[in-house]
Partner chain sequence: MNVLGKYKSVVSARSTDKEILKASQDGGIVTSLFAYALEQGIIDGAVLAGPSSRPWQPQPFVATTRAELLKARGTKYNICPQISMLKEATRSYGLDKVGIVGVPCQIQATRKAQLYPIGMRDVPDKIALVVGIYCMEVFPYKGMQLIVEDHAGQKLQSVKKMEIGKGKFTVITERGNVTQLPLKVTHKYEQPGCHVCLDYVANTADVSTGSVGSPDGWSTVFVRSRIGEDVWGKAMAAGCFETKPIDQVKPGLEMVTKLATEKITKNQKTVDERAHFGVGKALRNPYI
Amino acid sequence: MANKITVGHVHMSGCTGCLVSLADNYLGLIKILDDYADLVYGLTLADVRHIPEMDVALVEGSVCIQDHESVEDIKTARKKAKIVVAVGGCAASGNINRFDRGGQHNQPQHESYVPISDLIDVDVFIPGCAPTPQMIRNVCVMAYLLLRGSDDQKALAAKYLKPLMALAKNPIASKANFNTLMQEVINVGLCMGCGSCAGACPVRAISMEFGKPQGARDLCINCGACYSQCPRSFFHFEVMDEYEAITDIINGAMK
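Now supply the structure block for this chain alone, in the form predicted alone.
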């Protein structure tokens, strides 16, 4: 298809779980690569040495600021890409790489790892550790529609991406922990007891008791995964109002 967008996967410091989640789309990933996107960069998926020009950069992992090559790579990705997407907790919040336990300083070997938004402007966050395959797939489809779709499709894609774009610009999101979730969501009556925060916590510091999340502060590593995963931390009515239309357009695109 001549009207494809170009996509690159930029791998920084992480466990590669987000790449596994991307690959877990199976035939859906093949459909995206067949009809909507050309993969022009990816250390494990494309034989390209240097980061090229691209429409969308999917960035996985946090950045070690003592590693000159990593710092230059993430800056190059920002220059070469129209849209930069922080995929997963490490890219979005630093996640377990921060390893800030109990209010103490990071371990020396982890002290220099930061989320990519500390170094470059990020357009979209995809929260999760790792994000679901469906979430990555949906963002890829919506990015295509935003760049190549009709006016109606662009408007719908913008509504879908708006909360994730707002999350990328929220200074709290890249530095949040369970305390932030408590203050911003739970204590103000927004928590609906869905358990997303508990499911997202990589160290199992959050449990559900009587329908509400409870955090063990001595286990919390200040990764921000719980805040980014909570649907009420970046809630937008635009998506709720267009849920059926968004679902239909994604299902139609994947047929």
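Since this is a predicted model, take the numbers as computed values, not measurements. Take the two forms, superpose them, and find the largest set of C-alpha atoms that agree within 1.5 Å; that set is the rigid core. Positions refer to the first chain, counted from 1. What changes on going to the form predicted together with its partner chain:
- Positional change of Pro202 between the two forms reaches 2 Å or more at the C-alpha, relative to the superposed core.
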Contents of the next structure:
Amino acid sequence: MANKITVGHVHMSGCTGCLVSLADNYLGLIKILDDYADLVYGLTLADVRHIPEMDVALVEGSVCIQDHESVEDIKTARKKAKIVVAVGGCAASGNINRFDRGGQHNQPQHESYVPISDLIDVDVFIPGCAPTPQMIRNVCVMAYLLLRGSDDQKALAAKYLKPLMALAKNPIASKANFNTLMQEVINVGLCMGCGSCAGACPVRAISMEFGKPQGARDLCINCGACYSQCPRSFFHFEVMDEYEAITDIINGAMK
Amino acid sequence: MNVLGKYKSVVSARSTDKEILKASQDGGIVTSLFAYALEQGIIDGAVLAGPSSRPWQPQPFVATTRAELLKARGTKYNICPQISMLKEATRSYGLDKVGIVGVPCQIQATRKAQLYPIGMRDVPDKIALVVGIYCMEVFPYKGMQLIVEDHAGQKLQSVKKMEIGKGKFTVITERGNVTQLPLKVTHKYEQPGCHVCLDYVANTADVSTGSVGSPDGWSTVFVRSRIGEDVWGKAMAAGCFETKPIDQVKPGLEMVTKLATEKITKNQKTVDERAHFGVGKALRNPYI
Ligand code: SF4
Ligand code: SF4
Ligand code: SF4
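To test you: the structure above is the form predicted alone. What is the structure of the form predicted together with its partner chain?
Everything in the complex follows now, all chains and molecules, and the chain you saw is the first one.
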């Protein structure tokens, strides 16, 4: 199909789980690559040495600021990509890399890892560890509609992506962990006890006690899923009231 | 703002299943619809509010049989975090077609899990039937305990039914004692998060239902989505419900509209006031 967008997978300090999640769309991934996106860069998938120009950079992993090459790569990705997406907790909020403090073979001086928005402007956040195949899929479809769609489709994609773009500009989201849920939802009187946070947590750090989230903070890996999954972090009626039409569009795109 | 949300049809309805009706809060709509959906394979299980080890404290659970569904009847009026089980239902329980029932905020959470499945791997495509229940507010468990034990003077264990309606909180015990409290006594125990809630009739459910608008023992049912229309249509054809046109029952749709407008107007005011909560400082607004 002509007029595809170009996409690259930029691998920083991450476990490749985000990439595996993208691949876990199975036939959906083939569909995306057939109809909507050419993969122009990806260490494990495309035989290209230097980061090329591209429409969308899907960045996985945090950046080690003592690793010159990584710092240069993330800056290059920003320069070469129209849209930079922080895919997964490591890129968006630091995730487990927040616990790194160096002193290990064979690069003991590598001790400071930061989410990519500490170093470059990021356009879209996809929190979570691992980010889900469906969330990555949705962002890919919406990015395509934003760049290549009709005016209506562009408007819809912009509405859909708006809260994920707001997260990318929010310093709180780049430091998200269980405390963020406390500070940004419960502490400001917004929690209504739905349990989305507990359901979303990949390490089961959250239990619901008397209808409110209780965090085992030692378990929390800083993935940011609980906060952004919470309906009281963001909930835009202009998108949510159209859930049926939007689901149709995404399913239609994947047929 | 359209306070009732989008819908394709609205009727007054009651289950034709005597066993279900016996212990249901109103028209037995939720239990009957899920029982039918389960029997027909439209869902292979449902996330519901069931009993826990504390009296009147609901706990989310996954029902995969009719007998289990029957354990979830009746309104509990205190928080039950159903959405905490949504992903679990597709994992530990291995469900591919999940039914879920919830109050409006939980239906919002379900739709957010579908459109923005940030921590909800494989959930979006496995939601098969979403049923919403009207909701004005709920209480934290301890708030409900204070109301029942300190204000109404009854032991929670002895309570048979609770009802909120006509400006009163009613507690009915197993022995038949009826205590009524004006809602102005119970207001302060409401869950704070309910005061910014802008949905009364679960605007984004497939089917939403509640007693308001229909005569005693009946429920008002909105059929909203394609899925809702399909499942409701089949259940009707199978004789699961008897219905009356909504314009022929009292108090009718006007009452639903009135309460929805009251709730949303009051809570919108709270949301607006939060924008000037401090001196030049706002509390966060999740809707913008
Ligand atoms: S997801 Fe948000 S609103 Fe729901 S229980 Fe957790 S903190 Fe409360
Ligand atoms: S509590 Fe769980 S979901 Fe929330 S940030 Fe920590 S690990 Fe992630
Ligand atoms: S009033 Fe709203 S927030 Fe409170 S329980 Fe009901 S639906 Fe949820």
